[in-house]
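One chain is shown next in structure tokens, namely the form predicted on its own.
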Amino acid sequence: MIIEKISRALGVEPWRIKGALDRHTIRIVKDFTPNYIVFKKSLGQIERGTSVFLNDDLDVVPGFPKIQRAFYLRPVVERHFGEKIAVEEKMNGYNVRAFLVNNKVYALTRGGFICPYTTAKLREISGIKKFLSDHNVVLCGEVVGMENPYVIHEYPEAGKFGFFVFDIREKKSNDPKPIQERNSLLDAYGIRYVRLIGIFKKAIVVEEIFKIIKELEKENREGVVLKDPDMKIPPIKYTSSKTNTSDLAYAFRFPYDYGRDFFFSRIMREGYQALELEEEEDDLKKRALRLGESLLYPMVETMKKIKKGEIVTEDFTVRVNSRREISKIETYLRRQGVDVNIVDIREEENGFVARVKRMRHSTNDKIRSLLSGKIE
């Protein structure tokens, strides 16, 4: 009976939802209410991603649709845009659909799972739950800043939380609102939404995108998204050279921990620019020094930590209402897989703050295995 009420709301065979069961490319969440299934991996036309909630309503948040990158800009939007483009910032953070179920604020993953940490904080934002009370939809976007479990950058604007809107997306359609009308929207509720740093004709974006980019380096963000103002066109990234090694110089931090797609698309992007650039000696000489430094020093540091005898972690710290929050908090990444200790929890005038170890197995077994003696 459930399979034919997914099926129906999603507009997928029966056949289809019960094989993916068995495959366990949908999983099925049953430590919340209602309990809800998750696409581990596309399934025809429905986003990796998306959730089904098993309630009378059988509530449907899809799936964030990846937005693809460009290497080399110039044939990219050549090819992909119309006349007019829309250059927005690219925030460092993680990605996170807000929405409604049973009347509450939810927050889920770009995975499909909810988060109680960000959950917590998105209903603590002013604006949120009227808007989505109101327009029935699923707000789209990025969370930033310096306490959270996944991804710590500084934004000055967003302080330790800052959740902003990139997307107002139909739940039914997963069809985006073009970007003037989601921002006059979002505007009526007072929430914030992404920088758009401007709307330009095709013939002269290139150029502007490369000065942004700069600009953007300067102050150590992360580079733009390129849209088509109507939003009927997929949208373009592209990032600057100092996130491209800034990701890199974290990641060698662990390096037997992330994949060697994570490290070779990062070190090709820096190929691609510098050669769309056009880049002359003195310019390419500083950019592969800031990519070897970018690789080197994080893993040799690494190495000599463990060496010493040193157990290398990710540490991060959050910020909660309560000491449960913490719990929940802990208990949701270890059920994700993320082997976390909680180091310390200090009661504040605004509430409770954790430290959090992520514990990087793959890196420690390897590099101390080798340094013992081990040959491969």
Second form
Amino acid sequence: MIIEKISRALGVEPWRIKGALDRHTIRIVKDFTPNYIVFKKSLGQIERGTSVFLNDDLDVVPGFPKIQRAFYLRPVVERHFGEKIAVEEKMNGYNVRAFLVNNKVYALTRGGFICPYTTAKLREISGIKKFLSDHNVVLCGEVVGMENPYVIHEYPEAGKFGFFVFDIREKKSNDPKPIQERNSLLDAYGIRYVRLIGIFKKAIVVEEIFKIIKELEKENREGVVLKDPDMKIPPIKYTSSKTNTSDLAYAFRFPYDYGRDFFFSRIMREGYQALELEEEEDDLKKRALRLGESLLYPMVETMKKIKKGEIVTEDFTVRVNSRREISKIETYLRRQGVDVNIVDIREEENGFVARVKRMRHSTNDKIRSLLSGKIE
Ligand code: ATP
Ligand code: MG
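Return the form predicted in complex with ligand ATP of this protein as a structure block, the form predicted on its own having already been given.
Then the entire complex follows, led off by the chain already shown.
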């Protein structure tokens, strides 16, 4: 019965939904009213991270599509885009989809699960609820700042928690609005959005991007997303060298907990960028040094700590209104397979601030055992 309904809502044959349920590539979340299902993998046209709320209307929130990356920019721009290219700032935080179910705002993270922390925070931002009541769409944006359990990066304009929209998407088709239309719609509600750096002609855009990247890099900003102003062509991302190496430096604090692909892809990006910028002796040497340091320093730092008997963890700060919310976040993260401990809850004037320690078992276990004489 429910399979039939889901199948109709998504336009997929019932046997495929049933198969996915049997294979557990669709998960049902039952501790939430209404219950909802999450696509943990894509199924035909259905994006990974798609959620379907099992209320009367069966609200569907499509997954956010992967944005492909340019390694070597010029030919990508040439082949992929039309005559005009919008260059937007790429912000470094986590992807959130905000929407309305039963007249309440909810926030999904990339995988399609409702995040209690982000949901509570978005409800405090004015304009979002009104916007979503007036328009039956999904607001896709980046949460950035210093207080969240996922990605910590400082943005002066964001404060501790900022939400910057990059797409307004149609629920049924998942089609995004053209850029200018998106911006003026959001302006009318005072909702913040990612910075549009400029719209450039194809002939000059690559030079412009390299200039822009250089400026962004000075302010520790991640990079750019290139878009068709009409949003008819999928966007492409491109990041600065400083981002690549600071990602590496971060991940090399927990080398055995990150996938090999994470490291490899970022190392290769440095090669393609050096080639495209035709770097010679001095600049190439600087890049080599920066790259090498981003691998070696953090791993040695971690090894030293473990040698001293310490445990290395990843630390986050969250700020909420009640103790109950903190335990909800803990339960949620644990259920996502993230091993966290709340170590310190401090009551402040308007709420509670907690420190979340994420355990990184593989790194601690592996380094401890190799340092104590294990061979392999
Ligand atoms: P994926 O490549 O699958 O999207 P990822 O975790 O590898 O996921 P990133 O490398 O950070 O993602 O790049 C894509 C993400 O960048 C988007 O999913 C979105 O969350 C974020 N983002 C930040 N700024 C923008 C922007 N201006 N336009 C679109 N996406 C943006
Ligand atoms: Mg990102």
